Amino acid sequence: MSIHFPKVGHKEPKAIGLMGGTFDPIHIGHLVTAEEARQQFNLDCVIFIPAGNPPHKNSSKLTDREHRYLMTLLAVANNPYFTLSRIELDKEEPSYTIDTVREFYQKFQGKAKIYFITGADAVLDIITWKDYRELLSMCSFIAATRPGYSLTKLKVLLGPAFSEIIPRIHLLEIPAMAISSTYLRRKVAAGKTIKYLTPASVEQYIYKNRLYHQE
C-alpha cells in the first residue's frame, strides 16, 4: 500500500485519522469534521478515503470513482495535514471498512494509533458492520454529530453491546453536520448555487464536468 503522507514533520506518524465516504460530492461538513478531529485527538494527518464499491450502497447510482476522487483531491490539496488515498477506490470487490483499516494497522504495525472518521449515524450500525470486533480492537471511532447529540439512541439500539463499544466511540460534536452531499447533489439539480458548501475548486469542478445536473 502506497501513501503519500503530508510533509508536517519527519517522524514516524503516532496517531492518523481515516475519513471514509463516498464524497459524492465531498463538501464543507467533511472538511470541517476532519480539521476538527484533527485538533481535538491530536492527529498527525488526516487521510480521505474515497470509497470504491461500498457494500451498503447501489454503487450504479455513485457519480464515477474518477470525478469523485479528483474532487477530493481539489478539495484537500490545500491542507497541509490531509492526504487522500485510493485504497479502495482501486479495487473492484467490495469496500469493507475493516478491510482498509486491517491494511493501515499492518502497515503501522499497531505503534500509530488509528482513528476512524465517520457520522454519528453510521456508528449506530456498528454491530452489522463485518468483523466490528476486530475493527474495534484496532480502531478508535470519532464519530461526528451535531450539537446536542444523545448517546441514549445508541444505548437502546446497541443494547449489550453498548458497554461493550462505547469506550471506543468519541462523540464529536460538528455544527457543520447539517450539510450533506444528497443536499449539494439536489440543489445542484434544481439549478441553484451551492457557493460556500464545498470548496470553489469542487464547485467549478461539478459545473465543469456537469456533474448532478440530471439527478
Contents of the next structure:
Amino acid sequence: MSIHFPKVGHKEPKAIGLMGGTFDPIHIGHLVTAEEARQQFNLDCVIFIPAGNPPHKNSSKLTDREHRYLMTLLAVANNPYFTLSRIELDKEEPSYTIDTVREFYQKFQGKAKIYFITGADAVLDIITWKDYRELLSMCSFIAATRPGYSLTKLKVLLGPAFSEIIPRIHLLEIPAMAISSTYLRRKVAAGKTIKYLTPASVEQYIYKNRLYHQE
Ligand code: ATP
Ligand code: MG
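Form predicted in complex with adenosine-5'-triphosphate (ATP) structure, per the form predicted alone context:
And the full complex, kicking off with our chain again.
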C-alpha cells in the first residue's frame, strides 16, 4: 500500500485520520468534519477511503466506484493535508473497517496514532462491527455529532457497551451538519441545485456525468 502524504513529506506521521465512506457523493459535511478533526486532534493528514462494496449498504444501488473515487479526488485535491486511498476500492469483496484499519496499523507499526473519523450515528453501530474490540485496540474514533446525537443518547443506546467503548471515542461537534449524500442525490434528482453543498468541481462532475439524474 503506498500513500502519498502531501504535507508530511519524508517525516514519519505521528497521527493520521482515516475517513471511510461511500462518498456518493462527497459533500461539505465530510470535508468540514475531516478538517475540524485534523485541526483539533493535530492530525498530520486525513486519508479519505471510499468504500468498494460496503457490507452494510446495498452495493447495487451505489454509483460506480470510479465515479465516487474521482469525486472524492476532486474534493480533496486543494487541501494539502487531505489525501485518498484505493485500499477498499481495489478489493472485490466487501471491506470491513477492521481489515482496512489493520492494514494502516501494520503499515505504521503502531508508531502513528490512528483516528477513525465517523459520524456519531455510526458509533452506535460499532458494537455490531466485525471484531470491534480489536478495532478499538488499534484506533480511536472521532465521532462527528450530527444534530440530535449526544453523549447521553449514546449512553442510553449503547447500554452496557458504553463504558467499554467510550474511552476510545472523541466527540467532535460539527455545527449544522445535517447534510447527507442522500440529500444531495435527492436534490439532483429533483432538478435542484447542489451549489455550496459540495465543492464546485464535484458539482460540475455530477452534471457532466449525469449522476443522480432521474431519467
Ligand atoms: P448517505 O446519505 O448515502 O448515507 P452520508 O452523507 O451518510 O451518505 P457516507 O459516505 O455514508 O455519507 O458517510 C461517510 C462518513 O461520514 C460516515 O461516518 C458518516 O457518519 C459521516 N458523515 C456523513 N455526513 C456527515 C455530516 N454531515 N457531518 C459529519 N459526518 C458525516
Ligand atoms: Mg450514511
